[in-house]
Amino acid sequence: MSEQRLRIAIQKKGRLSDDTVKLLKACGVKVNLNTQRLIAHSENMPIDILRVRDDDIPGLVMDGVVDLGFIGQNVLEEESMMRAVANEPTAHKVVKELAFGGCRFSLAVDNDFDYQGVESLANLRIATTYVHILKRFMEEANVPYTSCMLTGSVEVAPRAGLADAICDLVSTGATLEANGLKEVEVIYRSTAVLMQREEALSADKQDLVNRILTRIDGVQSAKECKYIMLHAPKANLEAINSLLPGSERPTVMELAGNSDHKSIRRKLYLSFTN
C-alpha cells in the first residue's frame, strides 16, 4: 500500500461492517471488496480499504498501521484499557460519532435469580468478553465479584456452571430470552464511531479525509428528514404549518387553474434510533 493513500480499516464480516460499507458507498467511495480479499483499493479515490477483526482495528489506529478506524465504541474502550494495562500506545481520536451500530452492555441472570440491585453479584463469578469495562463497574459500585473470560457464547456460562450471571452486548434481547436469562443493569452504550491516528496526516490526507467527514454529515442528515408535498386549501396553511416539524418555513407554491389551494413542500426533521 502505498503512504500517500489513505488507509481505513474496517470489520472484515459482521453487521458493523455491512453498515460501513454502506456509508462509504453512500460517501461516494467506490469500491469493490471481495470477501476472499483482505484489502481493497477504492476506484475513484487514493484510499485502500482493510478488513480486519474489529479487536484489531483499534490497535491498528493506535500504531499508525492505518490512518482511521470504523469501531464500535465498546470495542474502542475496551482495547484502549487492554493496551494501557500492557502499556501500550492508546493515542487517538475520534472523530465521528456514526448512526449505526447502537447496542447496550449489560449484566443478566437467570431468570429466577432474586436481582436487588448490582450488590446481588457481590463474591459471585461473571462470565464475560469485556473484562475491564465490567472490572470499572464493579470497582466503582464497590462490589467484588470474580471475573470468567469467554470468546464467545457467553450467554451459556450460567447453564453450563461456568458463572452465576454474564455481562454481554444486547441489542433485542431475544438470545438472553433464548437462554433463559433476563437483563437486571445496563452498565455502557455504544455505538460505531470513526477513530483516527494521534499523529498528523499529510495535507492531502486531512483534506480527504475531510471531505469525507462531511459527506458522512451529509448522509445521516438526509436519514433523520423526510420530505412531504401537500394541495391544501390556502385558508388552512397555518394550521397545517404548526402541525409539521421543522426548522424552515415550508416552500409554497401557487397551483395552476386553481387559486384557493396551494402546492405546499417541507421537510421534516425526525429521530431516529437502533
Ligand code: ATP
Second form
Amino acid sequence: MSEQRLRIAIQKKGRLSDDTVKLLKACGVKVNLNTQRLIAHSENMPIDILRVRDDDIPGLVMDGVVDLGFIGQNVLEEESMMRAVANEPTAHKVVKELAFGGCRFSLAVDNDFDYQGVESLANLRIATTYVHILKRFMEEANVPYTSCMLTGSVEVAPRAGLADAICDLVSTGATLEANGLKEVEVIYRSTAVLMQREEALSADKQDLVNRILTRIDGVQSAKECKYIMLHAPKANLEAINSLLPGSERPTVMELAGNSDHKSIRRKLYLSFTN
Ligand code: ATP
Ligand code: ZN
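Output the form predicted together with adenosine-5'-triphosphate next; the form predicted alone has already been displayed.
The complete assembly is shown below, putting the previous chain first.
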C-alpha cells in the first residue's frame, strides 16, 4: 500500500458493513467492493479500503497500520482495555460519532430467574464476548462472578448449561426473547464511530480526512431532516404546532372545498440516536 494514500479499515462482513459502505459512497468515495480482496483502491480519491474483522480494526488504527477505522464503540472500548492490560499502544482519536450501529450491551437472564439487582448474579457464571467491559461493571458493582468468554452464540449459553447469565449486544431484544431470556441491566450504550490514528497525518492526508468529515456531517444532518405534511381541522392548528419540535413555523395552506381543514407542511428535525 502506498504511503500517500489514506488507509481506511472497515468491517468486511457484518452489521456495520452495509452502513459503512453506504456512508463512504454518500461521501463520494468510489470503490469497487464486489471482489473478495482484502484491499480495495478507490477509483476517484487517494484512498485504500482495508476489509477486516471488526475486532482487528482498533488495533490496526492504534498501531498506525491504517489511518482511519469505522468501528463500534463497544469493540473500541474492549480492545482499549485489553491493550492497556497488555501494555500495548492504545492512543487514538475518535473523530466522528455515527448515526448507525446503535446497540446496548446488557445483562440478561432466564425469564424465570428471580432477578433483584446485580447482587442476584453473585458467584454465578456469566458468558460474554466483551469480558473487560463486563468486568469493569461488575467490579464497580462489587459483585464477584465467573467470566465465560464466548466469541459467538452467547445467547444460547444459559440453555446449553454453559452459563447462568449472559452479557451481550442487544438492539431489538428479539434474539433474547427467542432464547427465553430477559434483559435486566444495560451496562453500556454503543454506536459506530470513526477513529483516527493518534500520530499526525501528512497535510494532504489530513485535508482529505477533513473533507470526509465535512461530508459525513452533511450526509448525517440531511438524514435527520424530514418533511411532514398533514391535513387537520383549523381549530387544532395551535395544538398541533405545539407538538412539533423546533421553533420554525409551519407553512399552512387552505384545502380547496373544505373550509374547516387546513394542510400543514413543515420541516421536522429529528435527531436519530438509534
Ligand atoms: P466480525 O466477523 O467482523 O468479527 P462480529 O460478529 O464481531 O463480526 P457483528 O455482529 O457484525 O460483529 O456486529 C458488529 C457491531 O455491530 C457490534 O460490535 C456492535 O457495535 C454493532 N451492533 C449493532 N446492533 C447489534 C446487535 N443487535 N447485535 C450485535 N451487534 C450489534
Ligand atoms: Zn467481531
